[in-house]
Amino acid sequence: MSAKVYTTLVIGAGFTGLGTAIKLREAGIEDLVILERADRVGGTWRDATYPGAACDIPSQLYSFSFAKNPGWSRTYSPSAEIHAHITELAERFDLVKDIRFNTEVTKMRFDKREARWEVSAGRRTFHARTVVVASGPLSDASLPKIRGIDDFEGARILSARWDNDYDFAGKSVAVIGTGASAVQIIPELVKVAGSVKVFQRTPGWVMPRVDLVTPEAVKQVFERLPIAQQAARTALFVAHEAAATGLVWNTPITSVIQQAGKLHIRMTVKDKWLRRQLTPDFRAGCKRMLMSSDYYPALQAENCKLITWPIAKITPRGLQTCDALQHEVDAIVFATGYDVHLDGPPYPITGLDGQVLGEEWSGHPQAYKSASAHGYPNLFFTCGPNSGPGHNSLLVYVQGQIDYAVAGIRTIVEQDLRWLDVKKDVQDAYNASIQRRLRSTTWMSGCSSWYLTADGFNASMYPGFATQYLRQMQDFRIRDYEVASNAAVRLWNIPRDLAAV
């Protein structure tokens, strides 16, 4: 018997990989799976359930348009929330069936005479004619490479695989980073820990995070009323695309978010000394901004204290200072992040040719509209290169790739397509086009960042507004993919609606 193959195969089952699949049956694809490698939905906020972890931006923002949630309880809500959120997607749009859990893809190959996807997942192998990438950027975690790591006889304890069970009451903790999760992490181990040890290699920018509760008449407007929703949502879409003014590019707006930033940190901490080493000294925007309230009064609690000295190795009681102090330690807390795959997706790819993508990638990763690779066929990448904001929400940008795989997806369908595959000139021309308007852009203004590979190329960002980047995206052009037919189609055949999409 012939193996099943499917139209569409998706890989991830978080807000991503779901909202894929909403889109996809919302065009008339229903023949679809989802491989999700965890035994539930969720992805990122599955698994980030650190104390204090919560969105740093607002709920309304980061959601779906087309799957709202009325009942947000705050301004920035917590990630156990978030997380009902897409389980409760996965429902109310009877997608779980679809879902075959405890399914990790190992690796992919495109099959040129079949033109299809063969992709492996353990023994299990699926075919699919079309694949969706939808496994997000922020979907592995590992500890850093630091001497002496393997030695430490404590607990060692990675925010994005935070232990739930160890308890921190009355202990000496060490806390690596202060990043995005840092901030949120170290107001909560403040509060029950007998001693927490921030040990910094670089300050950020920290803005004060107004979170407020939702009230309950305001969840009813919601609830009743749409179009209140979509006008709250577009009112904070229009404020953070206002930031990319002075986060994006050096402009005078820049020099208002720093002092505004300075100001928060003259307001908030005493010491002159400790607001000295807690100033960055790189553009705002070049790296991520943080949000956060609690973060420096947190820092100047009687039982913490900042570590500015860089760490020369662990210890198997705690950590050694450049300066040669010894941090003796029960607990580290490494809030170091995820592991970022600028080369792609952690498993093989195989194109149509042998060629293979993280080789291809290596170091320069490169596709057209962030969602198609020449050489890989029928294939779209979610959060692909140069697809990053620096300003707005993911999920506003993570909606256009969706609505551009859909386009394409569908174009192959309708058209009985053997496969598409964007043109190499196409793709060099516009990659060309992003690395010309990534040098005026404050992520290429000297810091160092997850943003940059380690020659300094940025294979992440996307150096515009959110509005030029959906209306690219908007744009299915066939013109600028080879075409693979299993008839004889003529280009000038194919229907307005599919020729721009």
Contents of the next structure:
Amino acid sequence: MSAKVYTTLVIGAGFTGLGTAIKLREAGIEDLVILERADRVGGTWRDATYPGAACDIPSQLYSFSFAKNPGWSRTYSPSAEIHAHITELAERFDLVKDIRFNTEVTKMRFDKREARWEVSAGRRTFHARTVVVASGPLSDASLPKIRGIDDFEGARILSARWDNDYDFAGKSVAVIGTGASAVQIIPELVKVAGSVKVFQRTPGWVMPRVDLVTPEAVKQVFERLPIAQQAARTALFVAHEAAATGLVWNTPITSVIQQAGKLHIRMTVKDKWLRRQLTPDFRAGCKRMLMSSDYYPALQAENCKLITWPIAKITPRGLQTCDALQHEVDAIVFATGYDVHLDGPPYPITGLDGQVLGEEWSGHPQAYKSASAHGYPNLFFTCGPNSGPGHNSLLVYVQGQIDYAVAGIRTIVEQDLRWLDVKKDVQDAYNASIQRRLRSTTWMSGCSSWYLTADGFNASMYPGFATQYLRQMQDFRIRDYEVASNAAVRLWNIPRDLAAV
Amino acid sequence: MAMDMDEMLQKIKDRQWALADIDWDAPGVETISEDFKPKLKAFMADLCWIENVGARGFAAMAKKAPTPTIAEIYRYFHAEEQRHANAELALMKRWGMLEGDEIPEPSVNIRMAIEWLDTYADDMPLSVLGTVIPMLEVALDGALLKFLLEEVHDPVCHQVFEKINNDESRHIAVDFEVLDLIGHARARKLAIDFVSNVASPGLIIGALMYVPLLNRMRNNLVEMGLEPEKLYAAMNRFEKLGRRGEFTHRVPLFQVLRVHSKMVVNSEHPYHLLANSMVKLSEYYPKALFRPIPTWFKELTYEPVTTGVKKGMNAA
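With the form predicted alone in hand, show me what the form predicted in complex with its partner chain looks like.
Expanding to the full complex; the earlier chain stays at the top.
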């Protein structure tokens, strides 16, 4: 009996994977399977359960335009509500039946002869003509490499894998890191813990976050008049697009944004030295912008202290800083972010001629329009190289990536192609242009961030407006691809692996 | 050969130590005579605050560092100077010089240095900070610490200063390497940098602060029985180390400090009339004019281990 060959296999049942499945169905591609390593849908938002977890882009924009949620409770909805929305999407679009839970992809290989992907997940193997990688860039997290970390006898808690059973009440807590999750966690910890010491390496630009409860009347209007919700979404989109002029490109507007950040510090932080400690010395936008109105007040609470001395090591009972002090704590919260896979998914992907993606992408990952990589046919990436926004909603970009993948898959199905493989010269020209355009961006203005590889190569961000990105993603051009046709195989009876034209 | 700064940073990370590594109750306290204590207390207090002032200097330099690695090294040096100050405070506590939670009062010249640092340091170019800091480090390392080790026979003090000296030798090595780097700049840039800064209120006030601060330390040492030659030998080392660098001599402020140190080491030089008058004058500086002590100055502590959060003086 021959194995089932799906038309499309989607890896990941988070926002992106489910969105892909919805759009594939809409395009008439019903024969799909979604592999999910966990036992529930939700991706990053299923795992982000730390106190204060919420999106830092307004919820109206942090959702798909084709599956809006009129009922967002706040401007910036909390993690649980986002997760509930994703779960609701899976149910509303009847996607659960296509999801294989507890199925973690371990490797995948393109079978040139059969023109299909062979995807291994433990002992199981799936076959599919096309694959969409929707496992997300922020799905893995691990403890940072700090001297002595294994010696610590207290609780070690990762922000991305929160231990909800640990009771922080009255405890002495150290928080390492002051990034996007830390600015959300710290104000919540300060409310319950006995003491909170925040260990900062580099301060980020923090902008106030106006987080309002959505009035019932507004929800009703959005429910009954989808056009009103779309108008609100468009207004937010345009406002965020405007911010690109200062956050994406290094311009005088960037300086204006920095002044706003400094004013935020000036108005909320009393002590001059603390203000100095909290003032970043890199261009706004170079690292991810942080959104919080309660972070600075929390740092100044009686039971909280910001420590900027470098950490010498972690000891069995706490941390030792380079000013020679040992800080005894009950728990250490590692708000150190995610393992960003700039060199591709964490499982090996073997391409058309036996090449391995991780090796090719090691150092300088490259793809065409962030979605296709030469030598890996019929494979579509979401959140691929140079696809990240610095100023707008990730989901807006993801929606563009989904549209692109669906267009490619439709082409393969409708034209009965064995494969589509992006041309090397097209991919190279695209990347040369991207790298040229990146030079004038804030990301390349001299700070070190997770956007860049160790040698300073930017393989993560898209240098432009979201509008530009969406326009390129809506333009799927078959001429950019080498095409292998089933018709050619049948007509001329040529060997299948030579069928590329 | 140019120093490998990445290697140096790794070495710095590998050589960290803590107050808790030292047995502060070990025998040896009895070696400090009661007669010597008041003088030693004043000396240690100044030393400890000067380390703290040096720490603030490195914090300013971290913002001007020519490379991210050097910025990171300065970030460590900032903490290490603070560590030295904490260790010196812990020695004072061990010797019974501090009552309860007492933290010694900074002298008027130290208060002036604090005010200067808080107001001007962050705006000073690297060529200024990168020249003044090595001078202070050499003077401290060469004279003050050596003096202490000769006069004080407490083994814990020797243990502490061995660690401090090891740190300081790395600081001095990096300081002079960076000074040489600064000297590598175009002569035109060095000249413009110098002229524009000499004319700045920051550097003029800085000099007015620096001259009496240095002479007060010198006078205190001489009063305590240190042969001034030892201080002079230390200050001459500034010139010697600077001469080793290929480009250091091109830094105008290095030349100014070199000439200045020659005046300082010559006790017959009329310079001392001026400097000592400034020390005296500074005693009359109205304390009410001082702004509140910045919070970075209140971070010193002699406690090796801290739990919970304390804010304000003697915080940890």
